[in-house]
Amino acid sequence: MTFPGAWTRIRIFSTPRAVGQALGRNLARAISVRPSLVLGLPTGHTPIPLYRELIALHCSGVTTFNLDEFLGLPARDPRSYRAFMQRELFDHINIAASQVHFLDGVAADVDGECRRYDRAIARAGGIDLQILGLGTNGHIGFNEPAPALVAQTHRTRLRPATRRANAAWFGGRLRDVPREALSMGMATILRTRRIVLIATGASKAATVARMVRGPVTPRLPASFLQLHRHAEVWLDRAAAERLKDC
């Protein structure tokens, strides 16, 4: 389905699994054309069907950069985003550790770590394809709604809604969810050559509709994807429900 306006394409599938399978096939074609593809990857429940598809692919040549990490959690902590990615993807595919990049949640110099990460992305030639999830409050990565957004990779304070959404990774205990995180910034994300945002479930429907309708505002960070020439939105039917009125 194609919508008028800034979006390159909005695609709607029957189920979350169908979204993951279709995007997995799409990535397989992209990797076959360019085996050295540089991928930006998210965490969370939404991309799990995609990662299950990617496990079946030959991905040994790709380079990856993860979007974000909780501040204060070491890589070995099973609740860290790095541990999540190892469990859901990297432990199951043939890719060298040197080609997999994460933010260090326990870096002694947090600002220096953020600068290091942006330099690493630049040395890799930039990100060719960035996969994004969507928070119910409109955040992408950990770029939270705010009066203004931070351009580069940065330290950020998490909103209560975001911490609640992540409580499941912490045994349902909100008090254990870190209050801060490290995240790619909006300029870092928008410099990528192609963006695919995936959103599934009825809880995302209202945010998807606001993102598509506009306006572009830092109060809804995902709306900034309207400014990208090659941004796509891949949805299941539940997440697309309110687009009927767009």
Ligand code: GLP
Contents of the next structure:
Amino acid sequence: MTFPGAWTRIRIFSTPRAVGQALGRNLARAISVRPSLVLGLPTGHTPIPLYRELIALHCSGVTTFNLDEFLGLPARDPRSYRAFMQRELFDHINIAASQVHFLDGVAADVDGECRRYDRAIARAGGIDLQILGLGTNGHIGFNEPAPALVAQTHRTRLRPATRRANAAWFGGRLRDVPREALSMGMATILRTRRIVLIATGASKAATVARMVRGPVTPRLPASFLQLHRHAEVWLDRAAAERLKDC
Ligand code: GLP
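Target state, the form predicted in complex with the ligand; input state, the form predicted alone:
Following is the full complex, with the preceding chain placed first.
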């Protein structure tokens, strides 16, 4: 169903699984048109149903760039986003390691690593389709609510709410959640040709409503998607619940 509102591209499905299935089919079409599609990918619970669908697709020709990584965690650490992506997707599809791109959380030169990542995205011809999740505080990637946002890939300090939300990946131990991360910047994200933000569950409903109907503000980084020409928001019913109120 398409929600009749300011954003014409809001799609609402019955369940998180239905969101993943529909987006999987949509991606399958995009990949059949352009087998060398460049994809930007998120981590978190939300994209897991989508990754289940992607495993069944022939997507060995795509190139991927993940959005973010915890600072201080090497790729081999099971709590790193790199390891998450291996478990949930890359271990199950036939994709060359050279086509998978990640920020290195233990790079000796952190600023150099961020510049390297932006250059690698540019060399790949830019990102065709960026999939995003949504933090309950409105972050995308690790672009946290702040008085001002950072344009390029950068090092960032995680907000307490974000560290709490990520504690589940650290056995519930908040003290183990890194305090800093590396993230694509807002300009890097907004330069992508098409964006699909997925949000599921009642805990995201208030943030979704502010993102879609509220002002564009760095206090809610996801609101910047209102400025993008081809941004879409794919929701389950629970996450769309508060759209009715605005
Ligand atoms: C993390 C990631 C984000 C992700 C968010 C939501 O903070 N850095 O990219 O969108 O979590 O996660 P979840 O899908 O588990 O709610």
